[in-house]
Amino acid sequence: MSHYIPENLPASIQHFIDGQFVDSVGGETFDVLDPVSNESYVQAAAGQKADIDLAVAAAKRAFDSGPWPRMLPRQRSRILHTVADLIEARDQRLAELETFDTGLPITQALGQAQRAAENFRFFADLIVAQSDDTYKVPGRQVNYVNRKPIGVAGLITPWNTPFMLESWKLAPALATGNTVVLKPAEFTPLSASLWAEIFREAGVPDGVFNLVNGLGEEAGDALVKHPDVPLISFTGESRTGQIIFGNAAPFLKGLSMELGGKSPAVVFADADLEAALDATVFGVFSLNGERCTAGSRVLVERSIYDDFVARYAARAKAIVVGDPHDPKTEVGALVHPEHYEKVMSYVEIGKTEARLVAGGGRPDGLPTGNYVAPTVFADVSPDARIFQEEIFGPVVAITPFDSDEEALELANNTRYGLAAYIWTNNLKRAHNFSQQVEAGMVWLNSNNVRDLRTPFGGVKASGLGHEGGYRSIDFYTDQQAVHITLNEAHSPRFGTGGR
C-alpha cells in the first residue's frame, strides 16, 4: 500500500511564545511519528520548565497590560468569528494534517475541523448575548454579578482529536478575556502549530496565545505547577488527572478535568434494533475507537442477545480498515506504536476472558502500521478487565442482562461515569434509567450528538467539573458579587457606649 504524505510539511515544529516561533531554550527536541509507517517525519521542540516560564510570562504580560482582557465583548467576538472563518477556509488542510498525524480517517478528521470552527462561533456569540444575575430588594439594595477574566489559563489537550479538542478549550478561555498557554499532546503536535498563524491573521494580540510542545512529565508538569497559572483545563486519562489534581492542590488552582470513560450502551428488547445497531457500531469504532465517550460496553437484553451479537459481529467484520487518507476508510491506524501495543495487549487479555466473535488481531493486507481489526467480544463478565478498564481502541465488550435492575447494576459497575446510551421505546423506563445511571451525559435512542449549550463532563473517575455553554463561562471567569445600598445601611453601632 502506498503511503500518502501531505505536501509542505514543516521542517521542524517549534513553540509559539509572545508572537514568535522559537526553539526550546536548551535546544531539546523529540521525534514525531506518523501512525501508518511509524517513522519519524519531524522533530518537535521539547518544552522544559524554562520554556513554560517564558510562555507564562508572556501570557501574564498580555493579561496584565495588554488590550485583550479590556476589549468589549463585541470586539473579541469579531476576532473569534474571524478565527472561525479562517478555520473553515483551511478545513481541508487541517483535516489532511490531522489524518497524517493521528491516523484518523480523513472524512472524520474533516468533520472535526468543521466542529472546531463551530466552537469558536458558539462562544463568540455567547459572550455578546451573555447576561448575568441582578437581585433587587425594593427600596433597600441592588445586587449584581460582575464577571472578570481570571488570568493565564493552562490548557493541556489529548491526541485523539487534537485540533477540535484544543478549540473546545481555546474558544471559551479567549472569549472570556483570559490569555492562554496551550500544551498539546506530544504524539500529535502537527495541527496545533496552525493555531499560531490563524490567531495572528485574525488579529489576536501577541502574548494572548502561547504554545509549548513537549512531554506531559516535563512541559505539562511545569505548566500545572507554575504559580502564575490559576486555571488548568485538562483532557486525558484518569491516572494523569489524579497526578494533576495533586500537583495543583498546593496552589488551589481552578481545575476542569475530562478524564477516561468506559461508557455503557444499553439495548432493551423493545428498542429499534436497526437504529441501535447503527449507533452502537459507530459509537465504538468511529475515531478508531480512540474516544473518551465511546460506548465500549454494550449491554443487551437476553431475549434479543444472540441475534444482536451475530449482527454486530457481521457489521464489525465488514468495517473498512485502511489508509486514513482514503475516503472509504472507516477505521484507520492507531495514533502511536505505544498505544497500539496497549490496545493489542487488551485484545489478548480479552481472548482469555470472553468469546471472540470478530477481529482479534491485525487486519489482513496491512502488515505494517498501527492497524487493529475491529474486535468484538461477547459473553463478557462484569469482572473481566475488558469490561472494567478503558482500552481506547476499536474493541467492544458485549454482555447480556435479564432485567432492568441488572442492566442498571451492570451499567454502573465501573469506576468511570462519563457517558451512557440507552435504547428503549418505553418512556417511563427511559427516564427512570437515565436518572439512575452514573454518567455525566446520557443519550436516549441516539448516538453521541452534542449540543454545545449543554454541560460536558463526567462523574466518578471520569472527571471533575463541567465545560460547555455557560459552564465554560463559569470556569474561565471570576464571579464577583457587587452590593449597592439604596438607603441608610442601619449598621449596628458598636463602640459607641450605647449612645
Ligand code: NAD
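Residue numbers count along the first chain shown, from 1. We call the rigid core whatever largest set of C-alpha positions still superposes within 1.5 Å between the two forms. Computed from a predicted structure; not experimentally measured. First, how it differs from the form predicted in complex with nicotinamide-adenine-dinucleotide.
Taking 2 Å as the criterion, Ala489 counts as shifted between these two forms: its C-alpha moves by at least this amount when the rigid core is aligned.
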Contents of the next structure:
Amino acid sequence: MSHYIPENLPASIQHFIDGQFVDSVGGETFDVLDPVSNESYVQAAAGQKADIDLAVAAAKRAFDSGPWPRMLPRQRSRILHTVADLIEARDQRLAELETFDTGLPITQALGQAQRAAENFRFFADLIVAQSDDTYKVPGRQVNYVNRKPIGVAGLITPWNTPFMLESWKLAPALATGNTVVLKPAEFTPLSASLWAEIFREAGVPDGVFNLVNGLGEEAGDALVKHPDVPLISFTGESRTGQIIFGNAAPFLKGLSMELGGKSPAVVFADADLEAALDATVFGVFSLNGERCTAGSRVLVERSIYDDFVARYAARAKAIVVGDPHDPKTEVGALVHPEHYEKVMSYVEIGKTEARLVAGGGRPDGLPTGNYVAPTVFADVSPDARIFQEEIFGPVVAITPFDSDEEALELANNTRYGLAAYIWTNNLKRAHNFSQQVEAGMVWLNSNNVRDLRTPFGGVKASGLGHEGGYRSIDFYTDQQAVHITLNEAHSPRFGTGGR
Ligand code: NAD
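Now show me the form predicted in complex with nicotinamide-adenine-dinucleotide; what you just gave was the form predicted alone.
Now the full complex is given, and it begins with the chain already shown.
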C-alpha cells in the first residue's frame, strides 16, 4: 500500500557530538522502520560506550570551561526563546517527520511540536524570574542559597511523542546551565536530529547539547554508568527504570524517573456524561493510546454502566483509524512491529478475560502496517491482566462499581500511580476522592490539560520525584547553603585545656 513519505529525509541518522554530526566510532548502525510499511527507511548510528565517552567528554569540557553555565540567566533565556521561535517556525516539518517516524496522527503530532516550543519558552521565562532564599538570624548570621548547575545531565527518552518529551528534559536542563547528552529512543530517532540544527542556529555553544543515538542496553546503559554524568533524567517503562536505578546506585546519581501508568478514569452517575464520554474516549485513544497518562481503566457507577458502555463502544467503533498523515485520522499506526505484537497479544488475552464490545484486532481495510482497531473490553475484573498491566495502545478496560469506597479501591488496585481522572458534580466527593486516590496527578471533570507550573510525576511504580515548574529547576541544580557569621564565631575551644 503506497503512503505519504516526507521529502528530504536524511540519508542516515548520526550522533551530534561537540558541534559535529558524526558516525559511531566503530561504525555500528541499526535499522529504523516506518510504522506504516514496517520497512527500514534509514540507518541510524548505534552508539556504544566509546561514543558516549566522547559525548560526555565534550559536555564536560563545555561545562567546566565553556560560557554556557557562566552566562547571565537573561542571555541563556534569550537563546532558549530563539529555540522556541525556531521550533514554532518549523512545526509543520517537525510534525511531518514525527508522524512518519512514530505513526502518530498528524494533527496530534503538530500539537506536540507546539508544546515542545512552549516548554522552552516556559523555562526561558522561569530562569529570569528565579529567586533564591536568604535567611537572617538577627545580629548573628545571614544564610543564602547559592544555586548552581550540576554538570553533565544524561537524558534518556521514550518513543511516544519523542520530540516533545525530549524538550521537556532539554529545556530545564539547559536553562539552568547544565550541559547534556541526550539518548533518544531507538524506535524513533528521526526528529531528535533536528535539535542539533535548532540549537546551533539559536546560538547554543558547541558541546552544550550532545546527542547519541542507539539501543538502550548499549548507549543508554553506558550513559547511566558514566562516572562524569551526575544526573539521569529518564522517561520510559517501570521495568527499565528499575534497571537504571540499580545501575546508577553505585555512583549515587541524582535520578528523576517518569515511568509507566494504568490510570483510572472514574465516572460517577451524577457526572456530565457526554463530557465524560468525550474525555474518556479521547483519554485512551489519543496519541494511539501510546500515552503514559492514558485513562486506560474506565470505572463506571453501576446505575449508568450499561448505557455508558454502549455509548462508549459506539464511539470507539466510529473512531477513524488510518494513514497517520491524513488530517482526518484519529488513531494512526503503532510505532513498531514489536510493540504492535505486544498490544495485539493483550487484545487476545482480553478476549479470554472480559467481554469484547468494540474492536478486537486489525481494522477492516488496513491489511498491513501496525494498525489496531480501538478496542473496548467491558466487565473487566480487577485481577485481569488487562486491568493490571500497561498495554500502551488503543485498548481500554471498563469495570462497574457500586459505591465510592469500591471505586476508590478499584482505582488504587494496581502497582501504578501516575494519573487519575474523576467525573462527578458532587464537590465533596470530588475532593475526597482526589485526595485519596493514589496518583501523582488528578484531573477533575477534565481530560489531561496541564499547566506547566504544576508538578508532574507519579507515585508507586509510576515514578520517582516530580518535575514541572520549579521542581525541574530543583532537580537540575544544587542548592548550596552559604552561612555567613555577622559577629564572633562561638566555637568551643578544644585543645586549650579550658583556658
Ligand atoms: P523503554 O523503557 O523501553 O525505553 C525508554 C528509553 O530507555 C529508551 O531510550 C531506551 O533506549 C532506554 N533504555 C532501555 N533500556 C535501557 C538501559 N538498560 N539503560 C539505559 N537506557 C535504557 O520505554 P519505551 O517503550 O520507549 O516507552 C514507553 C514507556 O514509557 C511506557 O511505559 C510509558 O508509560 C512510559 N512513559 C512515561 C511517561 C511519564 O512521564 N511518566 C511519559 C512517556 C512515556
